[in-house]
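The chain below stands alone and is given as structure tokens, in the form predicted alone.
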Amino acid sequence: MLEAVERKIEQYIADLGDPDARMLYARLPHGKRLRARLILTIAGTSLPAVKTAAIVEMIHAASLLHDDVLDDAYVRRGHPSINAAFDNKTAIMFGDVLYSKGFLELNDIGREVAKVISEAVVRLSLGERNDILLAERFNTDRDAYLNMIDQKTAALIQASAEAAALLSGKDRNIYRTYGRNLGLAFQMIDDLLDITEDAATLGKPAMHDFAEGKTTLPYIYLHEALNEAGRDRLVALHGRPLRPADEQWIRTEMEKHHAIDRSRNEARRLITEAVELMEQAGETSLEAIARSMIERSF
């Protein structure tokens, strides 16, 4: 199914008539194509579904290009990021090209689908901004974290499921809820893997999120559980490069206070709700996608 999406993206890039755009796209790692798989599983492989999947993946790629610049990230899925291989200007401008081309092609899909995806990109942009603001200090507000990942990550996954439902004449509301739960769980597990996995598995430095100022759910739960001295130490480590001893201390304390398990269980609850919702609707083909959100190591 995904081969058709890849060909459509390549066609959209070729339509630009720009050799640099083709070269830059060829250097982008394709990733899991979660959003495309979701759309095709719900809506089938009709041309509108393939086009929508391609557009959403282009928009997602654009957001990652901008994200790497904002985060000063020089590795993306084990490969040099575009901003590392070239420069920030190239990454930003190519991201703008992908966004613009995606929105142009949305005009051929239909008003409602275009509206759903466009609104998601607005929320995604707000989420990026909130992510930066939250990183200015050690965030202890769980609701602020959840709101940020709802915007930054869940919005486009939610929109993918809802747009696919619109294309196939299904109930958009239950698919919107399903997609939102997937998106939240996906980001929660990503945040966990940043702590539990090594750099070789992640394709980026371990604990990079905390070093760059992000306070994800396990750190919020750990902060709640620590005594005053432990809280002071954790906050002092926030937003700076960590020594191996510091990393080990954080992992040990998280294990001791069950911060990882507590966060993983929250993601599992979201996935269970999503699967049950689809089962009630007689849609069993989406369980594997949902389970893959939490049963992964990268």
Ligand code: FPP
The other form holds:
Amino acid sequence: MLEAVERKIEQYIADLGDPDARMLYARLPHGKRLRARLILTIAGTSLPAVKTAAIVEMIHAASLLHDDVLDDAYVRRGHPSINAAFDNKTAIMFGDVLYSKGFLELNDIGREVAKVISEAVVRLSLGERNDILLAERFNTDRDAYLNMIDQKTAALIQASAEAAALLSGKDRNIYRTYGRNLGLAFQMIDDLLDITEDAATLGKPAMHDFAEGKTTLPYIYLHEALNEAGRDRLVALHGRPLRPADEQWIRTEMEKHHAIDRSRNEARRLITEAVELMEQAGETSLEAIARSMIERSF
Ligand code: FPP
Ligand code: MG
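Got the form predicted alone; any chance of the form predicted in complex with ligand FPP too?
Following is the full complex, with the preceding chain placed first.
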């Protein structure tokens, strides 16, 4: 099913007539293609659905190219990121090529679909900016974190589901909510795995978020649960490389105070709600996609 999307992206890249863009695209690991899977599962494999899926994946890939520059991340999906293998300029400009070509092709799809996707990309950019702003200090505001991941991650997943519903004449509101829940849970789990998994499983360094200044949900819950001395120690570790002993302390305290379990349960609740919506809509394969979100280890 995804093969058609891969071929469509390759065609869009070939259209550019630019050997450098072709070479850089060949170096990008594909990832899970969650957004494309979602679109095709909801809308089927019509040409507009395949095109929309290809466009969304190109925009998503562009956002990750920029994100790795912003996050100083040198490994992506088990491979050196483009900023590591080449440099920041290459990553930024290839990102620009991918998302501007995506937008060019979006003109070819219906007006409403184009609006849904474009609005999501605006929110994605605002979300990334908020992520950076929140990382300037130890953020303890859960709502600020939720709002940021709603923009940074849920917006495009939500838009993928809504656009697919539009393309196939289904109820856009149900699919929009489903996509939003999936997106929020996806980012919550991503943030959890950064703490619970090792670098080999993740395909990127472990416990990188906190060193980058990001206080994701388990850090917010841990901060809430610690006594004053514990809080001081945690805040003092924020935003700089962690020594193995400090990493261990954080993991142990999170375990003791159920910070990980609390966060995972929150993601599970969102997925349960999404699954219930899909049960009502009679979409069994969308249940499986939702469940795979919380059962993954990378
Ligand atoms: C990954 O977050 C980042 C995103 C989901 C969005 C990034 C968005 C931008 C850079 C805005 C610019 C948009 C375009 C279209 C160029 P993360 O760092 O938490 O996840 P990671 O661990 O996979 O890096
Ligand atoms: Mg990142």
